[in-house]
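There is one chain below, alone, in structure tokens, taken in the form predicted on its own.
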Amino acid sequence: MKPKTKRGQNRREKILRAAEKVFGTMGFADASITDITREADTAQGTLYIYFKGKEQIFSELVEEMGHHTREVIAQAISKSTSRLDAEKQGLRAFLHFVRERPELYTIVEEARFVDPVAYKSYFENFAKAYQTGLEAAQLAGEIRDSDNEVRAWALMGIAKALGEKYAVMDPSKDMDHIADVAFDLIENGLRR
């Protein structure tokens, strides 16, 4: 239930963040409503009134993965002057997004196992959004004609890798360079 007093929006916000860090942590299968609670500081009914149990609560933090991956790329890429600079801005945003909530990709990605549904939208939404900017790239001229479906997934598996490697299990390398050296394997390929 979406709460309507701003108490309530803040108790039911307090309770995925603390999924979010709890799902990311200790994994979907043993994760306990008590954990979550307990990291909420909320009683347990309390979470009953905002959530039916903790699959929605899962559920639900996908989808935010996918709302808020897409508004900080939106916003990156707003002022880019070509489709290549969305691509390098875009990436650029991506992967600091993921170094900054780790949990919340990590849940994205267990999403596979606990939520098929939830991935596959997940994934769908954002390749159609990503193949549309591509279309119209094409079409003005900016990048030669190809599939841009396959364009899409190709382009969302690269950074997947990168938010997986150096967000995930390796943060301590610098996420611009990463950006830099994927954005170049993107521009010019690997032709000498």
Given for the second form:
Protein chains: 2
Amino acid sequence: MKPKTKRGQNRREKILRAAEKVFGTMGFADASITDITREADTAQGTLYIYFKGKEQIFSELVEEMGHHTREVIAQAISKSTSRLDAEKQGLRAFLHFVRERPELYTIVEEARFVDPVAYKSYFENFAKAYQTGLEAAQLAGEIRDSDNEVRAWALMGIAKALGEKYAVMDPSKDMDHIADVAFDLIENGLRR
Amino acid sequence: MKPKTKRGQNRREKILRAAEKVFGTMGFADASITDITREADTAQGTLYIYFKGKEQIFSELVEEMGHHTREVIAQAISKSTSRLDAEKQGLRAFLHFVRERPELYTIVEEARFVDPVAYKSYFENFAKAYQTGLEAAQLAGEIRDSDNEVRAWALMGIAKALGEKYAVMDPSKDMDHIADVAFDLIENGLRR
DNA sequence: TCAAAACATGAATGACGATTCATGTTTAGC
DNA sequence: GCTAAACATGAATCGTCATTCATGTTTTGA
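Condition change, the form predicted on its own to the form predicted in complex with the DNA:
Then the entire complex follows, led off by the chain already shown.
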């Protein structure tokens, strides 16, 4: 499963990157093992040296997305002074990351149907972290009192939808602008 | 394709309802024609009298969801006095509808991968309508000036995420409460 | 009442593609 | 430089359905 030589590590990584591209652009069902191995310049059988099957590669990519997202957001937040500012920096970093790796993001969304368990835990973990942050901000008096679980899911929903629209569907607009508009809504709401 | 007798109409409808249930619970890939026809107490071949194939049934369900959602929201909004109130009533009605037909909602989400064209037009239409409403509210001075396209996608994202979480994943909480919390966030933002 | 149209059946067909495996090649470490 | 382990190959296998179709049954309308 895990490679023991440098050569093996390279090959495994090459297959993962090919799978990211192929799954992300054609979707899980339409992507064949042949597509992935062709993209990786590899024989079909080689894939089964490093992975149990089609689904396992996919799941591994979902996990990868989880790690990277956590890293990216943690990094972005670390410089923040207030909780609300952390919110803003986290959103901005997330959107930039998704625009850089739209395939990986699409894979996470498809996980809802291909690997529902991974999908659920992915988002429930994020929601919990989000909620904890909101709770702290609430205790610190930065934000108004409300149901922070519902708020956490709502805020995640904003990030998901904007990522889907402005990183995957229509990646032409400036991401900082998107983040600014969204954060203004999050901070101040709609009301004049 | 379209039935010409009452008997045919009943059969077609029965198959559609079976497909809604089967696609919604097992997902498109795992759902077999046999599963659907078994659920509908029908022979496999009968399905092909009324539908071109597996994908076409699916697409028809996506369209159905579009019609119903539009109806439900239009109905809910019709009683509203202000644009912001329309926002609230629309959100509430949407969440109730999704809790009543979670399978239909899951199907729309899976359409992103099964029928991307239908999916894209579904959400772009909603976004446009949403944006138009926001534009009017802005002109009426009810809400602050900002980029209403981005806002529209953000607000749709809230509705999608809350529907997914509180209608599909965890349907135990009171939907009016969910809608109230979300609308408070939309109206006033987080800031104290 | 009866013929034609509409509807219904479900076993057989056929395509597709994930996975396996018998056979080679390369690398690590002594 | 040798050999065992690790890695690589790709054609053949095998299971899984979606779809078809030859054969019945029911409904319609005159």
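Because the structure is predicted, anything quoted here is derived from the model rather than measured. Only the largest set of C-alpha atoms that superpose within 1.5 Å between the two forms is called the rigid core. Residue numbers count along the first chain shown, from 1.
Asker: Establish whether a shift of 2 Å or more occurs at the C-alpha of L162 between these two forms, with the two forms superposed on the rigid core.
Answerer: No, shifts by less than 2 Å.
Asker: After core superposition, I'd like to know whether A29 moves between these two forms (criterion: C-alpha shift of 2 angstroms or more).
Answerer: The answer is no; the displacement is under 2 Å.
Asker: Is it true that Q138 shifts between these two forms by 2 Å or more at the Cα, once the core is aligned?
Answerer: It does, since the Q138 C-alpha is displaced 2 Å or more between these two forms after the core fit.
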